[in-house]
Amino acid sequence: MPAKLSVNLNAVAMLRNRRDLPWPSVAGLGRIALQAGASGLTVHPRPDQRHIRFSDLQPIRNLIDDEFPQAEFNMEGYPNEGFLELVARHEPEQVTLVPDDPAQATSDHGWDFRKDRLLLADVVGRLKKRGFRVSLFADGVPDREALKIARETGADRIELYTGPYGGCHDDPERAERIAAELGRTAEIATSLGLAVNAGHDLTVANLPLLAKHIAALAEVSIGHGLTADALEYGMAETVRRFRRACGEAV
């Protein structure tokens, strides 16, 4: 099966937080994305709130339920209070756990499993009682150890973290190389019982290699290159020539 598409909105928000004005809409863009056929939408909102508002986060909960319920909101964040109080509060079907710092300028590396194991096992034990479904930002190393530990902690799914792999795009020998190693990593999750997901810098161009090298893959999440080809093709053409590089028939 193809991996589903789920739009990130940070960047359209980050665009939107330019000015004091209600354009472009969030939500309205969300809404072109599901039309289009995106499995969901994604946003991390961080606790300055440089991109999505936490009052962008119940219209685009309103927009799902009332309009697409055959849709996801994914939620991302590193797992502090705040964060978790928003998750109880706009119930999205998946959390997304990043180990990020408040000062970075986006997501750049999955979570140390050793170090942080006891930390996710109490968050994810918290959300899994509430009935959500758990990701854990991954590094693309294959290291069966620290997926294991993944795994134990009670998560469902990884994502792995393909910022480098986006990264390569004028080297395609290293491409080659990055994708190979990110399929092995997902190889061994998928044994251990994790389903995978993946996302950072993942463009129409270089999703076919990954999928050709992650046949499980579960979900991608995008928004910097999607976003990007948007303001060149439209969002809802956009969507659509990203399911067709997931392997969709669209």
Ligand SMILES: NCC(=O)COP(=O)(O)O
Given for the second form:
Amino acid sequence: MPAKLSVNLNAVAMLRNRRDLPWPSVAGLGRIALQAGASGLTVHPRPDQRHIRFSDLQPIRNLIDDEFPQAEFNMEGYPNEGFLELVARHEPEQVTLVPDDPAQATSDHGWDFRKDRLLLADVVGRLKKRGFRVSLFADGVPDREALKIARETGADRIELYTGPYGGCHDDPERAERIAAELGRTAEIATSLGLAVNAGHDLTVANLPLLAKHIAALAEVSIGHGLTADALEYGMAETVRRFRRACGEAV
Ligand SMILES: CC(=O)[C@@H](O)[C@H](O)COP(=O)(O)O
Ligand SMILES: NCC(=O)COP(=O)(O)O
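Got the form predicted alone; any chance of the form predicted together with the ligand too?
Complete assembly follows, chain above in first position.
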């Protein structure tokens, strides 16, 4: 079963924020992506609103509810009270918790499940009580004990951080090594009852090898590389290209 594609709209919002003008429209590009067959939309409303603004969230929620009820809204963020309030207000189908410091340039590591187990158990428990699917951002290095702790928080999924893999765009041998490592982590996670998502710096070029190593990949969330391609091919054609790279017959 090919991985579902969730289009991350952060980079579209970053472009929109260059001027005090309403274009490019974040929800508008989301609509084109869903019309082209994306399974969902992902946003990461960071505390400084450097790209996705809190005001972007309800239009995306409305777009899915009103026009694409089969699609999913995935909200990513560090589980502070501000983020949890946004989750409660906009009720995404999936919440992806990341260990990002507000000053971080981007997401560049997964949780330390041993160190953060109490925080995560509390937050995941609160989110599960409200019926959310919860995914935890995880590094791709196989560590059964850490993944067991992640599962014991009550989380449904992990999202494998694929930044180092994406950085191998000019080193096929290293890409193969990291993809195999990610595959081993995914196998352990699956054996523990966790579903497996992946994201960060994924592209049309590197998705097939990742999919080969992670047979049970449930979902990929992609923004930077997809938005770059959309400047060249248009959003609709770019979504179709990424769906094919995930293994869909499009
Ligand atoms: C968690 C992750 O890797 C990305 O989804 C994240 O949203 C990237 O954040 P920026 O778009 O702010 O770099
Ligand atoms: N969770 C990864 C994501 O949503 C987008 O990451 P990127 O493709 O912008 O690197």
